[in-house]
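One chain comes next, on its own, written as structure tokens: the form predicted alone.
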Amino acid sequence: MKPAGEGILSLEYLPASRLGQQSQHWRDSVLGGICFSRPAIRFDAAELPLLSVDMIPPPGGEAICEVWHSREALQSGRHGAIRYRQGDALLFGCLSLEESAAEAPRDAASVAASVASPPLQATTEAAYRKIFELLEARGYPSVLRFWNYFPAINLESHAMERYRQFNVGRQDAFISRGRSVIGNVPAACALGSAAGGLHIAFLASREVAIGIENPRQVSAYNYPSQYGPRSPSFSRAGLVNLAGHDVLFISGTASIVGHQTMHPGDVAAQTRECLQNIAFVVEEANRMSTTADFRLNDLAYTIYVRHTEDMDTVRREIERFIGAPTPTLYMQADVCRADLLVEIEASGGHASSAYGIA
């Protein structure tokens, strides 16, 4: 366990095969999580919001769960397709929807829009509307982090790339629920899964998070129209104070400077550019934090690599740049732009642990 004070939040990377071996005390502390396997594994843990995502581990690797724990007293609940766990300060939830299974719209304008919308766009909007509906009802106004996964993220269908369809649906839901789509928006990632429907996990708080941007990059919500009819609704990172401890959530970060992809075809150079961007975000977070001194080698990382054969190269570049970050999780996944080969997300300011995860 990496020390990070006595904060209420901690992260554990745990092989899925060990989930059933954990004690009741362990289960009581689970806020929620994401389990990656190929194919996706369904777990007999209905009271725990563990999202199952069909994603390929490194060669020789096994199914892995990213599990978030809380020191708070927790209770479980359901809101439609959403499973969630909540404490006094935090709520973690998740849902999985088939693209044809979006909830039917309730008003004439929404009916007309849904008829014209691609299935992924309509399903994304419906999912985010339900998430915001839950958070408003339960009193957790600030989303700290979204995780989004769906297959064929770079495929064009209905005359638009699927990632762009997702961005339209997400932004429509933000707007419909009166949420800002620029400025102080949540940290997030969006990756291409190997199969399945739309999978979303989210972590929300009663405390207000501060959006952090990278001075090397155009804010994603200000991207020019060449990247789609709607800009992505996320910040480069989010900073929140939980029980007196600042916690940092860094969004999926890629080899982008300004708004342009850098080093097409060169996975080593793209990895270095990702890490340089993360370094700048950490510097900005330290400038804004009053309680933390975030360091690259103290963060927990999840690394998504487009091509399995590039994983060793990415790992070497990370070790050269950072040293030995712990814990670190690698998965094979498509990234939101077809010319991006690697995406890295990170978090810090909380305790973290890994059981045999390199």
Ligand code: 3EB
Given for the second form:
Amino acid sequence: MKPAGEGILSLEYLPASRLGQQSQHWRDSVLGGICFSRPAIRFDAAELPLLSVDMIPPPGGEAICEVWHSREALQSGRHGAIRYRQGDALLFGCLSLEESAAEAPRDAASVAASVASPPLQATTEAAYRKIFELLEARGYPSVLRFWNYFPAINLESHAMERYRQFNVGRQDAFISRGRSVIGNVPAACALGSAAGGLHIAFLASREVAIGIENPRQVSAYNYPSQYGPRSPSFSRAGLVNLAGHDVLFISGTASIVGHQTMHPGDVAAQTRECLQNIAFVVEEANRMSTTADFRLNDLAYTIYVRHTEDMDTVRREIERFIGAPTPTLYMQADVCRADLLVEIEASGGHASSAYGIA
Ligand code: 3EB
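I have the form predicted alone already, so could you send the form predicted together with the named molecule?
Starting with the chain above, the whole complex follows.
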């Protein structure tokens, strides 16, 4: 296995308070990222696609940015509301939209019947259409990873939970841009933010990514209709070869076996189930990879915990399971089923660093 540090991509968890003090050299290498703070911060580097998400750090913790760096020569651009940065192999982009019903084109029949899509659904569809349009135009067809954040994810409105509205809009956009909604779909996460509009970040490549599924979970794109009229369009992980190195992006992973939530009300058991799922996904990834040997203790993790008071329990279970310090970032956020208390995402095959929070 080649050392991950030699690859083109690396991840840095940086306190948001240090963003303004970084050198030009640092800025030049930034591909993009996500800053989690309460309230969302305004960052005065509009040429860098840093998504600002309103999210609550753990007690005593500070606002943190997940910053992706590339060794490639990078160039910034804009496409409508999307800010992006691209190199030869990779493009990172992000956008923030207020929810509004007017965003997505509606067909004549629904206009005639005055059936408007819920605003979140329409905004989601418009955002994803725009993203795919950009990626097709610039020649980065393969999305390695989507990050999705919007408030009140479990709230019911327009006779449907908002996460389900999001799934309808997302799937409609995939279909309208001719993308598959089963099989090789991108890895993703979807979390409830504390406030704000719809925030989406994405990392895409010219190289094709392989979608990886978890043998102990029903693929999300095959979830039965009890979880909503449209299945979520994401795979359990994405694997891509970047300049000779396999890089792995593990989607938000929850306490789900088959398609069912396990251990409702028991955050410790849910955490162990998440980690067990991640272990299975890592094993699948290692079967598919010709260059890498991914291990749980050299992945970087982001952990979303629904209730602040569960933070310590989750941390204890993770440290026990993984058994070694790895870069981890904890946030308090709602997860996309009301009975899920924790969601864990991870990535590997790239260098990672954490400034004082490893
Ligand atoms: C799950 O496994 C938990 O809709 O993009 C995890 C990761 C979840 C991504 C998404 C949802 C998403 O169904 C929820």
